[in-house]
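Given as structure tokens, the chain that follows is alone and in the form predicted on its own.
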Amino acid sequence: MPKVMVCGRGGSGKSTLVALLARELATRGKVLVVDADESNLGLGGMLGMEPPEKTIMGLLGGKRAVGERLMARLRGAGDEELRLFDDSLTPADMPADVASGDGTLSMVRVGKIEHSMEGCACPMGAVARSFLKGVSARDGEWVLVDTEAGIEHFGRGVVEGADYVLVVVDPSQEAVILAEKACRLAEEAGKPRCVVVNKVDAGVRQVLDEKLARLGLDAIAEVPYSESVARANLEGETVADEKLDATVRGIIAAVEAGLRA
């Protein structure tokens, strides 16, 4: 089953949608959520679990060690590509100290900004790219990737390890412009993609649809604003709203159809 990269502008609801999708998919099989946002600290709470003890970056020796391996490769003295594992890794095989969850719904974190003045997050992008390329999901397993805000993950090549790109758009001009570029970059990378509009109501839906249409984009689903989801996010609790379940199932069906196309 697929590795789905969820992207969009900051505040569009990427992490919330990842949590909602993960909750539904966990009723069908195994789900691995990959936290590839070096700034987001709340995804574990949204999923209803404690974050794993160690990041993947930590498993590799930390940011400095990964940076040194990257520099060695750039100098031609290292591997052609930064590799995390010799063999393919499945969601069920995640090392215990880098994965949290119950085995059905699990979460790993690529890496986080830990210190002031520690430098750029480029090594984390390299780790995310290599990790996603190495992970293979068996039938009935899904991998959901929560990315950082914007489109940096396209430039870093993280998209190479994904099978599908889901772009989240909230009612803002910035989100619409970014969605057009993200979709174009996904197509450039040869990845199927879709757009989901989030936190909308009847008053803005038509305007948002018109803006997207002018850019050649059509949303496959509308996720309305949910007070219970907003409250759960504020309290750091599991994100859930039964009223959104049918919409979430529709998004999953659309992704499956897009992969078969």
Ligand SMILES: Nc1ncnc2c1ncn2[C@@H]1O[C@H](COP(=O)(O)OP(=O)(O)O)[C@@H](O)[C@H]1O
The other form holds:
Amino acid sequence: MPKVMVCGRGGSGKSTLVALLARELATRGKVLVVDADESNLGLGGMLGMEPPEKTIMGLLGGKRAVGERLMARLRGAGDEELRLFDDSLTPADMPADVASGDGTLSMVRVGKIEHSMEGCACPMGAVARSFLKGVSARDGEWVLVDTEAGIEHFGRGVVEGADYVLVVVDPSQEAVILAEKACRLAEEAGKPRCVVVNKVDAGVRQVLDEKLARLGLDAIAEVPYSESVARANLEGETVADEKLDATVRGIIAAVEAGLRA
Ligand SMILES: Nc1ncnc2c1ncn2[C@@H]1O[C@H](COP(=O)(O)OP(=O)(O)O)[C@@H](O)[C@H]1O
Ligand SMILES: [Mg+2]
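How about the form predicted together with the ligand, since we already have the form predicted on its own?
Zooming out: every chain and molecule, the one shown earlier first.
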């Protein structure tokens, strides 16, 4: 089953959508949420769980250790591909110290910025990429990757480990431009992709659709602005709104169809 990378501009609703999708998918099977945004701190709250204490980066000895392995590889001394995990890793058997959740809905974090001046985030990209390539979801299992804002994870090759790219667009010019770029990069990587518009209301729907259409993009779903979602995020509580359930199920069906196509 699929590994879905959720991307879009900052604030478009990536984490919110990951949380809404994860909750629905967890009623059907195992879901692993991979927090690949090193600046994201609220995803655990949105999912209704404590984030795991240890990051995958920590499991691998920390950023410096991973950075050294990367440098060795650049010098030709290491493996060609930074293989940090073997292919037998599945959402069901994440190492206990890096995963939180109830085993049906679980969460891992790639790494976090811990200190000022700690250096560039390249090791984070390498770990996210390797982890995602290594993890294989069995039938009925889903992996949802919450990425950082922008398109750097495409440049870092994180997309290689994903089966599908879901681009979130909120009503802004910036989000639309970024969505076009993300869709083209997904296509270049040979991955099926879709656009979901978020936080729309009647006032902006038409303008947003026209903007997307001009760029050859067509949203598979529109997630309306939700007071409950906004409030839950403000309170740091589990994100939920039953009025969005049908839309969320529609997104899942569209992703499944896109993967079959
Ligand atoms: N459908 C929605 N309705 C209302 N508010 C939303 C919705 N989606 C996201 N938000 C709000 O938008 C803000 C950014 O959402 P978030 O998921 O953190 O974005 P990202 O992960 O893309 O940076 C949050 O304050 C969240 O409450
Ligand atoms: Mg986020």
